[in-house]
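Have a look below at one chain only, the form predicted alone, in structure tokens format.
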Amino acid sequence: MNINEVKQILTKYDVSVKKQFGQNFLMDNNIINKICDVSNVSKEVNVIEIGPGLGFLTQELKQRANKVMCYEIDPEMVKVVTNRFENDENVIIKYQDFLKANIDNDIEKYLSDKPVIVVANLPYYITTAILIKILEESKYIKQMTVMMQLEVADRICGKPSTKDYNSLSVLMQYYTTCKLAIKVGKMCFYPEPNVDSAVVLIKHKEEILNAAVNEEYFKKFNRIVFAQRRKTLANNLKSGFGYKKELIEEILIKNNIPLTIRTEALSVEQIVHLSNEFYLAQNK
């Protein structure tokens, strides 16, 4: 696949690229094959693809997978992929905003015969929202292989005491294991995005050791302690929760954590443990 072939398809179906949907079509067949290889796509799995666009990745997925269910928000792209795959019984096209979908209802209706994985070139402007929706709403999806902006991939896989480590790093690494699998240059897309990209392999943990006592509180705690990176952990706790200085100091000292520490210096396990300590302290 090359730029001329992409343009021919756009002309054939009389469709245009829409910036508001973050459309950058992956046209490198080598990368497409690598994505499917990393995902271990086979006839033993069903695949959800979010934003199939012109269907280049879909074409490879439908050859390898048992079934492919695509969510597409752009009616013009729905027309393209519906036309391209109208004779393929294993391709299901849903004209729907994925963020408004009831994922598990759709899986039970269309994909209940095999395990389900996500393989997608995500719209970059809603990458985080899509990942969080899947994590919080689906009990069936245990693996995602997703293309995203390299900067976001670095955050998801970020380690403590680095500029990439933030609340998203902690949230993703609490629930999953994340691996940056492939780096992808701008020239692999049409039109070229302004940023480099990466494919991240994300797998749900089968068991979470040292789990949060209250997950909703943990998520809130995680957001608040990273709210202002220039502030110390103690100051973020004070301004975000209104906890008294004495309580904050008591818990930090008890856990051998310096009062001047910034949140990005803490591991995921430490942040989860502290969220449990503060949750139990306020619910005595």
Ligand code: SAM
Given for the second form:
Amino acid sequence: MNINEVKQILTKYDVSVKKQFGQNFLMDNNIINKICDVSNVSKEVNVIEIGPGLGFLTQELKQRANKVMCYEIDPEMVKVVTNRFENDENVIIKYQDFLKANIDNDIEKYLSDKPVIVVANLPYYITTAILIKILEESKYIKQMTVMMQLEVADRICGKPSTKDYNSLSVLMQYYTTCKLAIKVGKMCFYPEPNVDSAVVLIKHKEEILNAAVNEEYFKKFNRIVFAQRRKTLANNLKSGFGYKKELIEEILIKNNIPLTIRTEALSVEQIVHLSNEFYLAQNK
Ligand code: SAM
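For comparison with the form predicted alone, please write out the form predicted in complex with the named molecule.
So here's everything in the complex, that chain up top.
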């Protein structure tokens, strides 16, 4: 696929590129193939694609997978892919905002015959919302291969004591293992985005060792301890939760954690453990 071919398709279907929907079409066939390779797409899986756009990735997915179910918010793109794949029984197009979808209902209705994975070149303006929705709402999806802004990919895979490490890193690495699989330059897209991109392979952990006692509390704790990066962990806990200095010091000392530490120096396991300690101290 090259720019002229993309423009021809846009003209043929009389559709326009819409920035507000994060439309940057992936033209590079090598990258499309690599995405399918790292995802292990085969006839043994069903695939959910968020935002098929003009259908370039869909085209490869439908050849390799058992079934592909696509969610697309833009009616013009729905028109294109419905037309392109009208004779493909294994392609299901849903005209819907993915953020409003009932994912597991749809999986039970259309994709229940095989394990389900997500493969998508995401609309960047809602990357985090999409990932969190899948983590929180789907019990069936165990793997996602998703293209996103490189900066967000670095955060998701970020390690402690680096500038990329934040609450999103902790949340994602608590539930999943994340691997930056492919870096993708701007010129692979039409129109070119302003930022570089990367494909991240995300696999749900089979079992979470040392799990949070209360997940909702852990998620809140995780947000609060990173709320102000310049502040220490103790100060974030004080301002975010209003916990007393004595309680904070008691728990940090008990766990051999320096009182002046910043949250970014703590591992995911340490953050989960501390959230459990504070939760249990409040709910004795
Ligand atoms: N998959 C195509 C490709 O790789 O060339 C297009 C990817 S483009 C980065 C993102 C796609 O997501 C666009 O087609 C856009 O219309 C669609 N989209 C944006 N917001 C969406 C939403 N909330 N739900 C479903 N699709 C959405």
